[in-house]
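Okay, so here's just one chain, in structure tokens, the form predicted alone.
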Amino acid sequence: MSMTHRQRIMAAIRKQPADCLPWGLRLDYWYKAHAKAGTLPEKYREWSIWDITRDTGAGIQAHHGRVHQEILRNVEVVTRQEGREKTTEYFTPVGTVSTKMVSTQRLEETDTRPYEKEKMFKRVEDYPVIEFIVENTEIVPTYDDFLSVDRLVGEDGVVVARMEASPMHRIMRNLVGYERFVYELHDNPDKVERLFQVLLEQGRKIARVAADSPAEIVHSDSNLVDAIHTPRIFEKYFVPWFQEISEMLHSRGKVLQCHTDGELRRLLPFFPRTGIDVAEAFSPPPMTSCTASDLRAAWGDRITIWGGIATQLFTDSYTDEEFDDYVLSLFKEIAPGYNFIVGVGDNVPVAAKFDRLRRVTDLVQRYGKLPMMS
């Protein structure tokens, strides 16, 4: 009797035999342009997102979201929105801070997230005014909506928990911005530490809540680059992050999984010593320097990687016998198969020629059974 999809890729990640390869897509990106451009195939008209991705024969890979809600206390929240331009505004007893995000007529086409014109922080006063935001955050579980989509999915797939990116991370990307972050590194080192260890209190708190939740698989955002994530940085701030998390996690028989999907060559020796079970997302050449071979060199089986084909495979800059050729190189590349999971890295292009979807699924089931040969 063959495994169902959500079987393949847990054994994957936890290092069990499996029949096939796992294959396993995520098509967020994909259908929520369509969906709200209207421009669906009219096969898929009315139909959910889930049943699109069976359609393809691949296993869903669902992002679900986060198992813990945010409730700000102490601070007034006020929004104004001006055309395009919305503007957020923290009132606290210690100060104001700010943020701005802007819409674009394409975003808006492609149901993506505002682009964040402006960060909250602006200037060495608002860093209190962030610890008091971070530091008046109530953590509250929220596991109804999981598990709600975790029925839909069943045993076609798996449904992935997001969690927070580590602190350090949030204080790059999410508070400072990259560029500023570099500044303030150097300029103000200990006002950036006091604010990564109030970010890395709230971050553990997030974790016991996911480790807690009934998500088998607990997500962390990552995007990481080596020319960003230096590996000074990455040594000194995530290393130590994802082994307490990780632990965490597996105590409570979790997996820990990564979105990898950028430039990692400098940074492929720290990986074994995180805890991360599964690199997901993982983006090859053209996208990036590494190959898979190269992963394995550096991990071992240590880690299950997800992913593997690039996301310009699937446009029409490459003819299907060239699509045909990558993927059997790939096949060929990963042998004998065991702790990797085909998918696509970063995610399905609003451009993708579709077919090409269930032409992986077609190659998977001619010569993905396991063990595969070289």
The other form holds:
Amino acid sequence: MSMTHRQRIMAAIRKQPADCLPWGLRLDYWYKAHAKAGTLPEKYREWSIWDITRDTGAGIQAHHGRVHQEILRNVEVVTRQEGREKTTEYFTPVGTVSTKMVSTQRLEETDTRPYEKEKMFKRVEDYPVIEFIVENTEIVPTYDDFLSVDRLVGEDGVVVARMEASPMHRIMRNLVGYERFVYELHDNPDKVERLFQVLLEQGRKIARVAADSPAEIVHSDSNLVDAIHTPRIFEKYFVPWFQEISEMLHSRGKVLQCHTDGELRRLLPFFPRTGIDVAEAFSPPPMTSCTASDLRAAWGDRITIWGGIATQLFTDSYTDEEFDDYVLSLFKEIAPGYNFIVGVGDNVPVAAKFDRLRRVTDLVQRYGKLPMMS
Amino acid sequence: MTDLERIKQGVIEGDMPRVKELTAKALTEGAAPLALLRRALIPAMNVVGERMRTGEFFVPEVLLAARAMKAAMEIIKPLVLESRAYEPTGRIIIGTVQGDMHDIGKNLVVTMLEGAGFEVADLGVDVSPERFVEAVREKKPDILAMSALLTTTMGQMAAVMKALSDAGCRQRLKVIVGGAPLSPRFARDISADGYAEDAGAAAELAKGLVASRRAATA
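Okay, that one was the form predicted alone. Can I see the form predicted together with the partner chain too?
Then the entire complex follows, led off by the chain already shown.
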């Protein structure tokens, strides 16, 4: 009897044998855009994202969302919507900060989250206010939604629980913004370090909730790029964080996944020390410069790779023949195929030639019996 | 080490306070603003671009260098513009396409282009095809540069190309594109003149396109 998608995916993640190369598909960008615009293919008009994924023959990679809730204490939050701009103000006893989110017609049409036009941090005086907000945020477990999605997915795939990004990434991307972060780290390193410590403590609380959750796979961090996160920053702030939470998760039988869709070449040597179990959304050329062979050379079999087919291959820039050649070439590259899950790096584009997803299924069924021959 | 060499070194090291101080001092002592630009600031950013290309520098080093250069430029720009001898490397319009609000990559490209001596008109994010065409008509640039980070918005670049053609603006204009989901192949598919994988490459591509265009019209 053949294994289920869930069994295959988990076997690859836990470095155990499987009957066939796992193929796990995350379809949410494509689905949300078409569902919102009313442009789902006729056959799929009333289908759920899970059933559409099942219909492609792929396993489901469900990114459920968080298994924790954040409840603000001692902070008054006021939001104001003006057209497509939403301003949120946070009033605290030590000062006020605000964020501004903005959407566009295109983002709305594709059900893509709004863009943060103004970050919470704007000036040096904002540090204590942000620290107050973080320190007055209660972290509460909330597992019901996860369990509900997990039941819907069943043996046809896996459900991933998302944590917050790593503490320094939250500063860089969410709170301060990449460019200003560079200046702050240079000009005010002590203040950045203090905020980092406050976020680190909160991150530990969130990780403990995730570790106690019903999820087997816990996801932290995404969109790492070596040019921005740099070896120096990654080694100092990211590696110890990943080490700490991976140990915590491993001790509870969980695995740690990271969304590795960016250019990672100069960060590759650090990954084996992180304790990360799954490098998901691996995006090879033409998306980034790193091939599966590059990752294997740097990591050995220590980290399971999930991905391997770049987003662009699903567009009409590539012919069906070129697509097949690309996928078969990937199979040869990753042979014998253990500790690898075929997936899209990093997402199925809205304008995807949808039949190519079934094409992957067909190629996996024809050539993906493990061990594969190179 | 001369003052110009110190300013150049200060920019490369991203030492904004020192660059500001040395620039003001050099001007007080009679240095020509154009000489500061051509013999200190632009060469410094060329070094930064080269170090980025070879992997020695990362984005933080580039941003800090650019901040130091901009601080010096704020002091000398009014003086440089007064000089009739000043001619930028080229003129570029840049923007992130409609529906896309991402600006990190675009801003880095602007930084490297300015560092290479280009005059850059940054249209910002979420720029419609009509706005690109309007800006091209108004400013008559050598190059139009477009950025997109999302697979949902990269298709807008084709819409801009069509709008440029429909408006009769395409013939004298070079178009370059960049962004994470793009590739040289995509650039060819939409008939762009070039693709750059990072900010340093964008500046080199732009310099090459302007040089070849000037050579062709010389």
